[in-house]
Structure formats: structure tokens, C-alpha cells
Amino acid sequence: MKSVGIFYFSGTGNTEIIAEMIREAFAERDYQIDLIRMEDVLKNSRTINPADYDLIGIGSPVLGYTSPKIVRDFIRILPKILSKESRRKVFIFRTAAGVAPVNYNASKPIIRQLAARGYDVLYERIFSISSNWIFKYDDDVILKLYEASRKKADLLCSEVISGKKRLLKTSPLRRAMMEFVMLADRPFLRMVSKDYVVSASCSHCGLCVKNCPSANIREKNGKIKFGMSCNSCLRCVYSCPKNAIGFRTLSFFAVPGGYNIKKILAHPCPPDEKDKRSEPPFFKAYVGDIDL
């Protein structure tokens, strides 16, 4: 039986849902699957043996048109493969608020990083279920994106197994522009948590400290402190039971009303007509074209 190791980072649940879809698609084809969170590998100093897997999957959200810091940190600790015969085939899956050329170059830096360590990326695909930054999608839009994503996850599985090569491309000019944007975004994204403010409603339950994927949050002298290793995933903002974590100046980052994708999928609410938002620009193409 062939095996697949899927390593993923999910800030607030979107990428985790796609990772589970991909796991199910491989399992239906009698593959043995290990589904492993990157943060668990990093926090527990877990050893990874690439030889255990015929295929390796790398999954994460697109944040600021690039990859979260935790993804780059994870790739750095992957064992280096020195022999050409032992190189491992890799597929990449990303989640984003929108599937459009502006996000097509987001994986290029980690593809280079993986190649330098002896991993051949042959396939990449971007999925969208919803937006957990800035824009709020209506629940009916989210449900349709979810169903379309399930079909695309099954297609990913079929194409990866068949050996199809699929790497997202844009014009050289757009690629150069986005490489510059990504370099500029990295330091900014790491410092987003420095804009966090904790209100008096904080109960000091410790949930944000425990669940931060990069151990960037601590409590000192009865105050919640944020470091400089933020992934900008907003997990702490949305999961706080008291809604005590907010922004000083970047309040537009957070989706109005909070974000809980599993709750939305389990109990979708029809929007009031007066509050109904237009479909995102990529929506019709994404839902209508399985290959997008």
C-alpha cells in the first residue's frame, strides 16, 4: 500500500478542512495517509523520515500573498535528501480568500526552499472556502465554495497519482512584482500581533497562549504579551471565548462578527437581503470550472 504524508498549517480551519478532504480522497484510493499539523512537529521536535512516504503534501493558507512563517520554519527542519534517487515528490495545496493570479506566485519561495532540500514540487493548487481576513462572505457562498472545493480535492488526488505536473504560472512581470511584495510583507506579518490589544474582559484562561501555533503569546505579570513571531493567522483573535483580543489600528483585518468556519458549515444562516453581499469576483469561475 502506498503512503502519503500530509503536513499542514491551518490558522482558523480552512486549510484543515481541505487537508481532510484530500486525506479522504487518497483513502478512497487505498492509500495510507498521515495527516500531521506542522505546529505539532515543531513544538514536539518530531522527527520526520521522508522515506516513509511515496508522496508528501504541504498545505497552508496564503497570507499577505505569501507563506506564513511557520511553513518556512517547518521546511527548514525537513531532513535534507542528498541522493537524486531518494528525492521525494511533493504536492502543495493552499487556501486563500480568492483564487486569482495575484495569489499564483505565493508558493514560489517555498518551492525553491523545498527544492534546495531535495524535494521536487510537481503539483500545486489553490482552494477557497471563505475569507477570514477583511471580507465576510455570505454563508450560501461559503457552502458553494465548500462543495466546489471537495470536487477539486478529489481531482487533485487523481492528478497527483497519475503524475500530472501542475504548477501555477503568471507573467514574468507579475511574478517579479509579487516577489517584491512578498519580501516586503514578511516582516510586516511577523509584527501584526504587536498591534493586538487585550481588553479588560480577558479572563486569563490561557487559551491564546496554549493555541498559538508559533508560541508567540505569553502571560507575564498578569498581562498577555505578544512577541515578534506572529503568523498573522488571527487564531487567537477569533478563538478567544471573551472576544478580548482586538486591534489598535488594524481593526479592518478581522472579519466583522468573528470567524468560525466549522460553525458556519454546520449551521449556515441565510443572509438578510439588506445585508447580502455580492459574490466575490472569482466565485462563478471557481464553482463552474473544476480545474480552476
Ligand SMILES: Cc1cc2nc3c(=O)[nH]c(=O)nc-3n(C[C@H](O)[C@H](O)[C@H](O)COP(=O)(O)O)c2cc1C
The other form holds:
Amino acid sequence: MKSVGIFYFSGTGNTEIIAEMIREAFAERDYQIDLIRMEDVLKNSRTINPADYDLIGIGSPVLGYTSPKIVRDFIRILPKILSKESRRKVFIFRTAAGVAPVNYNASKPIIRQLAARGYDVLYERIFSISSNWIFKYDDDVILKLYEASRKKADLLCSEVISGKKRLLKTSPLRRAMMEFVMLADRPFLRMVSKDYVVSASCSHCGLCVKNCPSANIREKNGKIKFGMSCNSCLRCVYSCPKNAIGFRTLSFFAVPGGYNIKKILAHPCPPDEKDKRSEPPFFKAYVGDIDL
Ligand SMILES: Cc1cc2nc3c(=O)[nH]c(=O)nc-3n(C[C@H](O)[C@H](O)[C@H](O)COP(=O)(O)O)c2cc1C
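For comparison with the form predicted alone, produce the structure of the form predicted in complex with the ligand.
First the chain shown before, then all remaining chains and molecules of the complex.
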């Protein structure tokens, strides 16, 4: 039986949903699947044996047009493959607010990082369910993106198995520009948590400390402290039961009213006509037949 190891990071659940869809698609094709969160590997110093897998999948949200720190940290601990014959085939799945050329270069740095360790990325695809940043899409749009994503997960699976090569491309100028943006973004994204403020409604339940994927939050002398390893995933902001974590200056980062994708999918609300958003620009192509 062939096997696939799917390693993913998901701040607020979107990438986890896609990872599950991909797992189901491989299972239908009789693959043996390991679905593993990168944070569990890193926190438990778990070792990975690439020889266990015929295929390796890497999943991550696009944050600030690039990859969060935790993904680069995870790749750094992947065992180096020295012989040419043992190199592993890798596919990458990203989730983003938009499936658009501005995000097409987001995986280039990790593709280089993987190649240097003996892992050949042959396929990448960007999925979208919703934005968890600044605004979310209307729930009816989210449901349609979700359904379209399931079909794309199935397509990814059959194309990866058939050996199809699919790497996202942009013009060299856009690529050069985005490489620059990504370099500038990295230190900024790591410092996002330095802008967090914890309000008096904090009940010190410890959930943010326990949930942070990079163990970047701790409680000291009754105060919540944030370190310098933030992924800017906003998990702590959205999962605080008291809504006690906010921003000093970047308050526009958080979706008004919070973001809980599982809740939206289970109980979608009709859009308030007054606040109804237009469909995102990529929507028609994504839910239609175009291979976006
Ligand atoms: C700080 C931050 C930055 C983001 N940057 C981008 C971006 O550059 N491009 C984009 O399309 N979406 C961006 N997003 C939206 C997320 O990529 C998207 O909602 C993703 O599906 C979230 O996945 P997750 O729920 O698995 O964390 C950003 C989200 C956050 C929180």
C-alpha cells in the first residue's frame, strides 16, 4: 500500500479543513495516510522518517504573502536526504484569502528550503475558504468556496498521484517584487504579538498559552506575555473565550466579531443586506470550471 505524510500548520482552521479534504481524497484511493500538525512535531520533538512515505504534503496558510515562521522551522528539522535516489516527492497546499498572482510566489522560499534538504516540490495549489484577516466573506460565499475546495482537493490528489507537475508562476518582475515584500514582512509578522494588549476581562484561563502553536505566550506574575516567535496566525485572538486579546495599533487585522470557521460552516447566517460584500474577484473562476 502506498503512503502519504501530510504535515500542516493551521492558525484558525481553514488549512486544517483542506488537509482533511486531501486526506479523504487519498483514503478513497487506498493510500495509507499520516495527517500530522507541524506544531505537534515541533513541540514533542517528534522525528519524521521520510522513507515511510511515497509522497509528502506540506500545508500552510499564506500570511503576509509568505509562510509563517513555524513552517520554516518545521522544514528545518526534516531529515536531510543525501542520496539522489532517496529524494522525496512533495506537494504543497496553501490557503489564502485570495487565489491570485499576488500569492503565487508565497511558497518559493520554502520550495528552495525543501530542495536543499532533498525534497522535490512538484505540485502546488492555493485553496480559499475565507479570509480570517481584516474581513471575512459572507457565509454563503464561504459555503460555495468550501464545496469548490472539496473538488479541488480531489483534483489535487489525482494529479499528484498521476505525477502531474504544477508550480505556480508569475512574471519575473512580480516575483522579484514579492521576494522583497516577503523579506520585509518576516520580521514584521514575528512582532505582531508585541502589538497585542490583554484587557481586564482576561480570566487567566491559560487557553492562549496552551494553544499558541509556537509556545510564544506565557503568564508571568499574573500578566500575559508575548515573545518574539509569533506566527501572526491570530489563533489566540479568535479563540479567547473572553475576547480579551486585542491590538494597540493593528486592530484592523482582526475580523470584526471574531472568526470561527467551524461555527460558520455548521450555522451559516444569511448576509445582512446592509453589510453584504461583493463576491471576491477570484470567486467565479474558483467555483467554476477554470483550473484556479
Ligand atoms: C496576519 C495575516 C496575514 C494574512 N496575509 C494574507 C495574504 O498575504 N494573502 C492572502 O490571500 N491571505 C492572507 N491572510 C488570510 C489567510 O491566509 C487565510 O484566511 C487562511 O485561509 C487562514 O488559514 P488558517 O485558518 O489555516 O490559519 C492573512 C491572514 C492573517 C491572519
